[in-house]
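Shown here is one chain on its own, the form predicted on its own, set out as structure tokens.
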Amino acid sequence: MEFSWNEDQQALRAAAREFGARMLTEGVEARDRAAEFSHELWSECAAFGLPGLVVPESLGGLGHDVMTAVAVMEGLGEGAEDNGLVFSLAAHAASVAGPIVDYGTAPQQQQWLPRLASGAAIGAAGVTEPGTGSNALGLTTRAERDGDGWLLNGAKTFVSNAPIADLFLIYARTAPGKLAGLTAFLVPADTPGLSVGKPISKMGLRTSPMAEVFLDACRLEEGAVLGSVGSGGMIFNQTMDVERLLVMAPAVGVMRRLLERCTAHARERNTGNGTLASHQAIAHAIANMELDLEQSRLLLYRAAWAAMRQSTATRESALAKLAVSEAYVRSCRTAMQVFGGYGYTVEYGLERELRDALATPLYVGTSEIQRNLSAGLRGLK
């Protein structure tokens, strides 16, 4: 079993880490305080190729496979401290651009992928609803036939990138049932009947905007269907297999950055009775951070490997998402303990890291949902 990156992947990972440290760190404290999404930095990310990670080169993207995209996003997370912007990039690439690559018609791909890859258009996916929460297959937004097109009615909530999106991927119910009753639609932001609520104020990831999306007799042509009618559940499930990995990869990068930062601090910080590193409690806490990091990396890489070689990687991606998200929160809490009172101050940035991390067991399916998936695949429900 081979657990190393090839030379190209190592170079891309290192380049993303350097780019993130150079471009996506300075001023993050002020942007976080103001809950400001930076279009200027988005453009810098686009020039680097990040919005088009998985878009074919023929359509303006970088054309990376899942393993390579994970390597790039992990490197970006390690270098960048603007976790919100990194999350917006991952959501854009995985939940909107990726499905169009995999399921879009040639006209859909030609219309949208060059713009999504260049960063000229920003994507957002509408899944979660106010009344259904994490039960994605229980959604009630409806799409009904209207002549040669469709009428969409309903509401979505917690839609990342919604306030800045140019294109929405909306999942709606077209028939009774679970998987076979759902259809995915591509809905431009300027479509009559679609409106976006005011940005939702959040505890963390404040540089990634979020809002509700309302669909009121929103009329679409037949060409707005992504895939085929009734394939929305399948598209959603397979998209989630990859989305879990691309949004968790930066978390692994942050965990590595925090491990190195805590190690350096423990070696340098004198307590009057030796350095922090000389105290076994601190040394063991940092050792546990490394254990969490290595376990997270192995599960993440295995899931990415499976996603490239299997028709589905739900089990592997669910376990990776569960493990990485919870280890990420532990690492941030440990980092605050290692830094003591300094860790609680805004100046040191660790309180922001923790606030951002606390979202990871919630988004892209809660930890409880990941456990349900794992249990269900073992025939336990």
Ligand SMILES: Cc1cc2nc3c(=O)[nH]c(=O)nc-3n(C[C@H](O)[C@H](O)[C@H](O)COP(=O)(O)OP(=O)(O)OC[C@H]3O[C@@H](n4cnc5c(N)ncnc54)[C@H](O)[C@@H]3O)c2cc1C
Second form
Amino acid sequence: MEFSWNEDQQALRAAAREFGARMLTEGVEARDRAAEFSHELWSECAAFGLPGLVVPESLGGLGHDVMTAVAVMEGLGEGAEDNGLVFSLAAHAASVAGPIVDYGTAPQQQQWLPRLASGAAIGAAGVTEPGTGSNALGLTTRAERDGDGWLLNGAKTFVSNAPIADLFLIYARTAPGKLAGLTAFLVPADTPGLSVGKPISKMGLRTSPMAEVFLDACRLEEGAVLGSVGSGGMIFNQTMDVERLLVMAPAVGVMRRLLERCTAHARERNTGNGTLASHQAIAHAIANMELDLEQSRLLLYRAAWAAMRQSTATRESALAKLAVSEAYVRSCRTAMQVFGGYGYTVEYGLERELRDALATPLYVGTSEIQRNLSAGLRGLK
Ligand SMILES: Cc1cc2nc3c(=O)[nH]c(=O)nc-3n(C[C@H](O)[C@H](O)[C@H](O)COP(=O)(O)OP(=O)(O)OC[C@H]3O[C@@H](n4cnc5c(N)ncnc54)[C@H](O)[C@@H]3O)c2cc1C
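Can you now output the form predicted in complex with the named molecule? The one shown was the form predicted on its own.
Let us now look at the entire complex, which starts with that chain.
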């Protein structure tokens, strides 16, 4: 077994952490309150290469493999307190750019990847629907043949980046049947028939905009099909294996940031009867945070390793997503407890961290769905 990162990966993670702390932290409290996505900061991220994390260098990206992309996103998460912007970046890179890298034709790649990598175009993926939710492969948005193209009708909800997106990856039904009945389509935001609803106001990740997307006789050319007709379910499953890791890597970074903050605070604060650190209840709570962090790292790295070497890494990726998201929420809860009343104030930023963290057991498949995946792979369901 090999547990070390190479020097390049370490340097990239450290650079991302430094960039995140320097650029994506100041002003987050106000942006969170205003639910503001910052185009200016998106441009800074683009100058750093982040939207093109997984896009090949020949098409303007950084060309990172999954392990290296995980290292970068972990570093970014540790440095950047704007968890919403980091989530928007991860969704763009993993749920839109990634599948075009893996399944796009040469013309599709030429058309979209340089713009997605440079940040000039922002991507959003529409899977979830009001009527099917967690039953993602049961989605009912229809794509029907229309001459030499397609007509899409349906509605998507909770689409991250929708209000700012230039390109949507829309999963639609082209035939009955779960896996083979779905097809993925590349839909530019200005396509007639596609409209975006009002931004959905939410509890956390407020700097990452989200909306419903409506498809009303939205006509697409044959060239809009990503992969082949009927390969949408496979593309979705393969994409999710990596997406879970790229969106959870920043969470591991945040857990490390919170561990360091709690350690410093426990050493420093003395309530007249010793430091907080001298109370075993607090010291143990912080030890549990470190345990959660280390367990999360191992599962995350193991899943990224599997995703690079195996044809599917659903089991590893689902277990990592489940463990990291729940450990992340626990860490935020503990941090708030360690900081006491200060943790509950807006000034300390921990209530925002908790609000942001509470989304992680929900998106990219809920914790229950990750357990279903794991149980299903053991023949239990
Ligand atoms: C911050 C955020 C960002 C998101 N971004 C996107 C995005 O970019 N694109 C996109 O398409 N979607 C996105 N989603 C949607 C997300 O994937 C869904 O919220 C999630 O899949 C759950 O669907 P639902 O909300 O309809 O809940 P429901 O499916 O109604 O589930 C409600 C509860 O029942 C449980 N449940 C449902 N079915 C089962 C089952 N079969 N077995 C056991 N338990 C079950 C769920 O786990 C959950 O606890 C986002 C969500 C959030 C919160």
